[in-house]
Amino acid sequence: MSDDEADPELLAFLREHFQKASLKPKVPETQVLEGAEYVYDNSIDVALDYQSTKAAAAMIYEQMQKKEYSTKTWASHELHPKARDESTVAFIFTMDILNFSFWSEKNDDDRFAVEYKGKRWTGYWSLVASLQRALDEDIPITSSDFWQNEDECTEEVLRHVFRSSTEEEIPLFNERMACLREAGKILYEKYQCSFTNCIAEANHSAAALVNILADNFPCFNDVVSFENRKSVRFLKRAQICVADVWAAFDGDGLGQFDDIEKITMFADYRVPQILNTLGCLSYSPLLDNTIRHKKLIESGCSWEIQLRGCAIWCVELLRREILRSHPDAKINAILIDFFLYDSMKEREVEGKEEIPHHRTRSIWY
């Protein structure tokens, strides 16, 4: 055999190798974290302070240990469903289809609020209270069959479901109604009217379920372009939907995901707010002034993308720092996010907000 001739044994080996590689199942990835790192690397209006992040990681871990923060914390909230069955899966899917944009420019007495079981609920909890109240009234609000039936699930019925105890109605009502209709149609066409079938298709992969939501349900496809990158995936509601299922089932049964660590924090407006309060995130003077004066920041603009992307990357650094100091800690970005969100809401109730959250009105968060 001359030097110019191919070695048949080598060719056979390479052919076998690449055939096996092509048959090997691909490991699902959400690409959220790599997109966030790209945003951080190219941000000019949002920066991270590594010393403050290191100090915050120690504080967060200490407080989470003190409060025994875990997946069980999710179900301990009085409004979250307690059953570990398909009714809870349906509730979570409905909730996270609608889980966006609850902030208001009005004061606490006049903002959108829901009266339920003798209490007044605002923000995210107004949504959960609305759904629980509707179920108590025998309105099948968590049924995708109901969402599709425009004779039964009318605009009037949905306005009743989300009725407010104040004059301000729920923000983006028409968009929420459209999201329900769209999701109901897709569940009917692809998943036999059951989100449980989406979970089964994901085969215990959190990343796969996030991708199923983003790829099949347009209202979950939270993707932007930034600088030279055409696709930066934030997927806030898709990720939090998976995280809610995981937490509700304590990582077992329908909530068993073998790669739950692939879920990042959920890029919204509350976590950047507390990360700035803790000194982990800092803003350029113009952005800082815009946020402090509660001026609207358009969805998809550079500032908003930087705020969301840098927050994801910052929580990832918090997670790494905690695990560096406590290698055996049972912690991930989901639990850190839940803790930071709850902590910021506590500060809000106590009147201890040092900076407002940024104002962006969109269906993505």
Ligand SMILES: Nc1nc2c(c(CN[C@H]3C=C[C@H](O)[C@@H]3O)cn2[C@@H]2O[C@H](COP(=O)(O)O)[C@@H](O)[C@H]2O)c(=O)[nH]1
Contents of the next structure:
Amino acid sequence: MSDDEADPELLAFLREHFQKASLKPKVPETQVLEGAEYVYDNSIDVALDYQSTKAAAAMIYEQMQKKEYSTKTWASHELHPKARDESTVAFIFTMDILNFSFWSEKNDDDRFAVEYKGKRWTGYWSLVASLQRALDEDIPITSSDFWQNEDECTEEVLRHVFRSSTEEEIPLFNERMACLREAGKILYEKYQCSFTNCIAEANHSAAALVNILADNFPCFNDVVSFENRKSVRFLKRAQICVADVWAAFDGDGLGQFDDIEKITMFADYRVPQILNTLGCLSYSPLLDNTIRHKKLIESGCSWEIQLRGCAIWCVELLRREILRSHPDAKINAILIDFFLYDSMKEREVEGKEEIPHHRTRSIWY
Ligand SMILES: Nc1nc2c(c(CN[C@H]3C=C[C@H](O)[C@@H]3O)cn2[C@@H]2O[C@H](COP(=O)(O)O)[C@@H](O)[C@H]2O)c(=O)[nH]1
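Beyond the form predicted on its own, can we have the form predicted in complex with the named molecule?
Now the complete complex, all chains and molecules, led by this one.
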């Protein structure tokens, strides 16, 4: 139909509508889920099993209900900060700058571990314990001014903060120190030394805050090139940082986000492990063998990207399946992820780590 045949009123309406639409402020998106779906659609070494995913969705929902899993679960962890104020925002920002790669090639007795409050903490919890211990020792480890002050925040002080109760030091110590210095410099230059100003700039959009972190702080810009065909944003620490703020503040105040459902699962090395254990994710024989024998998988290689992308997509399918059968469920990808991580850690404590997690050493997760 040419313009002169079309109804002039309809044409005027369409022109006005599209004119308005193009003026609308762009709704922030992270593109993480689109990238994950693309990786899933193009994966040959990692596959999803729909029957197991359907069964897992039912089990996860039932368990989350039984445990009353909610944002409140976050603060219930012994080491997580409880105050809903800027000190907790600063703690979370510090924590999630450093929230990566705790796995060790040593046995449980010899691996990096932190003694704190009469307990021996490993993995993610060794990081949280180190930060809490430093604050107890009046070391301002959550202050970006401190990270930048190389006279006060010396390498020696940081080695003291992350001191181990074993011979093994925290993995990637130098990279962690560099991440803190870089983040401190950027926070000083762009956000008046406060992560709370980043939250304010995001104006209650979780996606916008993820993008602020990824676009301004290189150590949060977790982006890969999948088989040289497509740039895929995983943004694991940027997303978990936003999710931790949301959970710590119970979705209120500094943790109030209008689009929190845009946050996906955090592509780490624990959630793929439990998804594989539950039968949701399956691996090609060579990849399965590599993981079972704890062989290194290079950061950025196709196998690693398939593991991370398919895990994000799998949790999205779990989320959709749970909401299909329970439309009123107060559940999102964050809470499913938190539940899966905590469940995997419980299995590890009970000695039920049937299949190992994959071994990739990087600052991204
Ligand atoms: N996907 C996902 N990855 C998570 C977490 C957490 C901790 N979140 C706490 C906050 C709320 C939850 O209830 C948890 O209590 C750490 N990690 C990642 O795992 C790895 C550490 O593993 P391991 O060495 O075994 O401790 C490392 O890449 C770390 O970045 C999570 O929740 N989801």
